[in-house]
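Single chain ahead, written as structure tokens, the form predicted alone.
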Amino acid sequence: MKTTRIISLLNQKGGVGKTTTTVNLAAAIAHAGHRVLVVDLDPQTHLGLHFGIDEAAVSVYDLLIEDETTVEQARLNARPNIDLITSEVDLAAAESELASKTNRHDLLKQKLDAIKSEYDYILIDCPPSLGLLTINALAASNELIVPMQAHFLALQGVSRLFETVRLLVDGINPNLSVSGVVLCMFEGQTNLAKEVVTDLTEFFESSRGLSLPWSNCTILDPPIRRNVKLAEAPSFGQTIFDYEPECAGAQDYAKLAQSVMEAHQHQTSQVIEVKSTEELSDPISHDAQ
């Protein structure tokens, strides 16, 4: 049965490169020949743009408020293989109104679960707070890509990200794991930049083998280069292989698709080989279970 890859991409901190990653990442999967959608939870609605949607008749907004409408209604078709739920300014509101809501935390899933097999990714742009918007993409997701810049204060954010994702694997979601990071706008020759790689690699390396939603996390490769076309290609309502596919940055980020397309296979081959293994040698306690 095939699996939908369902990844969050959040940073607490705004500006660090998060919509235009899961813009960029999501052509790139695309362009691979996977069908992607990607919702916009975003309320400052960046991603629609980015995509030349200015706006929709139905957003993330009547998803998540509106118990009739459907991610059938909501979604537009963005690009070959990319639909897209936009958002709307309205959304900011949507926490107060969630919280009235008996099933405040699911909603989103609810949703996701009734399309989720027409895809095999969806990407979620995320608020950069965590609010109920933020709950929902979590509890939605089975994965988190933290993107960030290779700064000091951005690490110590990032640290206290995991500690929230912990909580919530805890309470909301057991299936949640932090795959991966992605240092954007990254100045690899910079001292400060190579400490932060540094600091992350030791940070990762000392969670393996512990039961922690991000014991399998790592520094996804390549680094997004700082790159001007990156910044220019939204205002064009264009992803970085539309604007200038040429570029570093539609070559960091074509990289970047291949190795989280990667990193999963690889993830699920080890899975296959250890069930393979203990069918081998322990028989009896395999058909008990």
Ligand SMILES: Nc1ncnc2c1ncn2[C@@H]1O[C@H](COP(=O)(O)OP(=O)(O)OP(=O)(O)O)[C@@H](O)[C@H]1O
The other form holds:
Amino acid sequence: MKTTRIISLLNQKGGVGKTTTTVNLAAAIAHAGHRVLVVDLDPQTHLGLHFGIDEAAVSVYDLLIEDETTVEQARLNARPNIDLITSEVDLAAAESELASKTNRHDLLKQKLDAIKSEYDYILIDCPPSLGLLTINALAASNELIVPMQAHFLALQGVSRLFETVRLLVDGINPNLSVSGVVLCMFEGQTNLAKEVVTDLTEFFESSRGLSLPWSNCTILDPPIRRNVKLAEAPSFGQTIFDYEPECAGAQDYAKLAQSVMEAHQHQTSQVIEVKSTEELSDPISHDAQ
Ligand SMILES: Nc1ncnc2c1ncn2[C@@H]1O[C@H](COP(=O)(O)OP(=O)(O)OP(=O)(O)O)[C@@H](O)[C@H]1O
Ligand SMILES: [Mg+2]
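Next, give the form predicted together with the ligand, keeping in mind that what was shown is the form predicted alone.
Once more the chain from above appears, this time first in line as the rest of the complex follows.
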């Protein structure tokens, strides 16, 4: 049975690389032959612009607010193997409109549940806040990836974010785990960057074996180096692989996608193992096929 990995790219801090990572991770994963849906949950509407798409007749706002609107109506094809659900500026108003709905935490999940089997990956680009839109992303996801910068107090920011996530997911989505952090705009030669990597590594190691959403979290490899091509590509409506496929930014995101997909292969082989054990111990269902 295929499992769709639904991954939210989350950090309440602005400008850390969430959208850049969503776009280019999606592009690299799609290039490897997987079906990907990307969802823009940020009223800034940057994700569509990165793909060269600035508006759609039906946005994620309509999807969340109108019961009858479906993903089939909202999605556009952005690239081979990549579908996109765009945002719109009005989405900022959705926070208050959603607040009056009884199922306000699960609206996105319910819509995605209907179509998720069509995709190998669904990547959700979150706004830099922890309001109802982000809670919808967390409720719909099975994984989080946290793009961040190796700044002063980075560890404090991440541990505070994780604690907030723990409070938010309690009762909403107990299956959610933090897969990793991605260091964006990384300048590995600086002492600060080295210190942040050491601090984060120690923090994650100290969480192993504990019953925490981040107990298996790692610093995903490689860090994404600061590369001006990554900042230029969106103004042409292009992914880094469209714009400059040989540059350092493209190389880093291609390798990052490999790291993310390897975790997938690991998960898939576990699923296959479980399935074959079930089949062996259940000759009736085997015969019935
Ligand atoms: N590795 C990089 N090298 C150089 N510039 C980068 C890199 N990653 C991101 N940027 C630039 O940094 C800025 C912030 O990146 P991005 O928009 O991806 O962050 P964000 O977390 O999605 O921001 P927001 O919280 O506002 O949604 C953008 O101008 C982007 O082009
Ligand atoms: Mg963004």
